[in-house]
Amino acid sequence: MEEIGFLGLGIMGKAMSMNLLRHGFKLTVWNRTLSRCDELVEHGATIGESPAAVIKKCKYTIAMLSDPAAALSVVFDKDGVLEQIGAGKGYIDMSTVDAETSSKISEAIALKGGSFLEAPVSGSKKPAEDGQLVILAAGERALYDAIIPAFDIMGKKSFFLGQVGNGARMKLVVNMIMGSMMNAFSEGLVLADKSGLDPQTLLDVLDLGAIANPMFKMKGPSMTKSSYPPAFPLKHQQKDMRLALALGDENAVPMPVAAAANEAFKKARSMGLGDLDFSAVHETVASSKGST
């Protein structure tokens, strides 16, 4: 393919840029902290000074972001997507957002006469390393063609969704469900070390039964160990339960274990355990496992 840019260089930016790099793909990438572009320049990516420099030199440019607000900044702000976007040209917005920042930056685009694709990931640190994530894309289907081979390098498997808005909305349902087991298989982890059973003869339980999943088995050894090392920030996963919520509200369908969820990876963030692994939220019951 032609020289695709990538903005924004988190956790999963990096590992999936620098996993598009291993695969031959030329990148020209950007982060606001231009210092985390080193590592990817010495595998043989170039900078861009802005995200408008970035979009000017590359056919197509990805994006992967923090949040809407980073999302709508990288667009709209001086020097952003929409200085040099135009006929010819498309930007593929992977960060995890609500529908309705999605469709604004769609709309934004479609006026200038680019084009536009949302495809959000299902995956964490290790399946965007590995080149094993889940893409949800939906928007411009010819769009969704042309970016294949990099979604193939990036990804398992991709799913086209139709339009613009219903990436988004899987992927918050994702992310809901996810949080909602984290919060469960926490209370349970801490129900068994205080009614006197290992824990770790519960997880061997639990994988190899009905419920068992790659998450419990991934997730769980550390968590038994209070080690949270960030492969998914739980700042980000408390965001993602809001805008699910928030979703919920649009369509009247009621959440109460989510909201519970929610609230509890809320509490963990004023613990100041924002920045951990969103397994981190165990840290809400097991921090109070020796009271009676």
Given for the second form:
Amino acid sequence: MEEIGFLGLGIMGKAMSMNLLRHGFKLTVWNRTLSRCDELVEHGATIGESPAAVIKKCKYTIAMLSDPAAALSVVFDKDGVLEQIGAGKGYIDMSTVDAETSSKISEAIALKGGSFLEAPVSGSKKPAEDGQLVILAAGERALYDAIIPAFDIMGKKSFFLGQVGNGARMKLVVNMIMGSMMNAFSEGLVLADKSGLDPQTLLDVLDLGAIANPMFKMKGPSMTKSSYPPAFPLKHQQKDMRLALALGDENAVPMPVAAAANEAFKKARSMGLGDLDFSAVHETVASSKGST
Amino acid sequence: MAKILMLKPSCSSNHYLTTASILSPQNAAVSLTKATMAMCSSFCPRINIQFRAKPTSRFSIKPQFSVQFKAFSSQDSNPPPKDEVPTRIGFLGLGIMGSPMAQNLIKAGCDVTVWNRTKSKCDPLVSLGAKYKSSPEEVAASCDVTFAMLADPESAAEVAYGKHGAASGMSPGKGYVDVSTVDGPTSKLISTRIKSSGALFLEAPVSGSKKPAEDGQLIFLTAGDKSLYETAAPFLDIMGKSRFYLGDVGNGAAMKLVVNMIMGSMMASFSEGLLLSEKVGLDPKVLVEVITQGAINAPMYSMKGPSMVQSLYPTAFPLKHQQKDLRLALGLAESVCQPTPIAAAANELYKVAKSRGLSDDDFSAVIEALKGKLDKLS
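May I ask for the structure of the form predicted in complex with the partner chain now, the form predicted alone having been displayed?
Next comes the full complex, and the chain you just saw is listed first.
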């Protein structure tokens, strides 16, 4: 495959691009903070000085930014993607954004003659490192087919979900459930502890039954020790809850549990836990003192 | 109180090898010969210890067996008849859970006596070989260990110490194992009433619904008298895949409520996701598939998702019981001064579902609570 561009080398972007490099892909990378490119350069990547420079050089460019604002900036700002995108070039945005942001980007790219694919992922740092992401793509089918070799390296399964917006929406729904589950799990861990039970025993019991899942298994032990090394920053989880609630709002779908979960994440942010792993929402439950 | 449990002659050789490995080879040979001799002289069916292969179990059979067999092998050549009598098991409550649980005990060769408020529910079990008594009191009086599987705290209490309740038939040397899901205070009250007769008590609520009950794959969350736990263990192992002993009465109840609180919240959240995906033009079946691939993949989602998408809710765990468990969990949280906003929000949805007449549907029917009433027509 020809050289691929990669914009955004945060927690996810770095792991994903490293994976591509290790599997023989040639990459030109860009990141707002240039120093994060160093390790990739050591493994054979070239640096582009701007998103536009990367697009100019590469037929296909993947982007992995942290939120709608960054995703828009990379496209619309000076020296952004739009300055160099055109016919024969494809832009694959794997950031998690709302459907409206994705549509905006898609239309702008199309106006310039380029092709666009949204492809947010399910999975955090470790699945990114291990090439085990779940990719939720939507947009131009031809571009999806062309970029599949890269998807197959970065992920364990890819879905093509139709028109632009569907990938974004699917991602938000999944993360909404995940955020609510993390809250339910936190409430359970704290209740077990306050009732005089051993939280580790609760983890053992959960692991045997119908509600066992990898997230509980992965996060549970460190949560019981109040340890929250960031694999998926809490501020991003709360962003996703907020976007999912907005989606529910647009479509008049009642979501009381998600709303309660969002409040808990907001509280966690107000406690300064935004950069910790989203499992740190456990602290909002654990720290609640008894009523006087 | 530990009874000696003996192997059926019809056990496969695997069973003998497994038990023999607990003993020294010499004792094993001696014990098995005695076992065979003893069996020939008795007309009672022996309890078949099920050392089934349990692929998903993380917990090996506990050493209680070695305790019993050691005692056995230390007998002289004529074991006292008392230790040969198989444990007489009582079973009160033959609903969705109780019926398959009791059936598993009968099929394993146990001596089982049943009672149910609606007598007709006993018929299938009687035809499998169970005995019948017309009150919990009589069942308890005629059995060594009596299990109870009732739907809620009220019926559990009534059966335990109401009129002609089990407590009236209990006495020293007997045990009562309540596998109902109740709140801590109810469990403690049942414990007090049972123990006032001199009998032992074990609370043992289960994790797992209809299918795990049928398949003998339940998880027992026990607390109470340790010696009764050890006596009951072989029977728990017939009905279940693993068991926990959690200490004082109340701990088993609490653990069960915590687990079901998490489960109820998860189902409510899953429902929100399914409905949202459908309303924004996604295929909910694809959502289920995506979830199955990721970090939040729980068996419950892939089991219930497909039928929920079709608005079907075949009852494995009645919605009214899930709501009862959430209510009790909220009570537990309140008693320890812990806010639980997610569980509270989920509980409201189950209440709405109940008000729509979905109490006896599977708890996955909670998704209907999110739909406007007119949605049912679309």
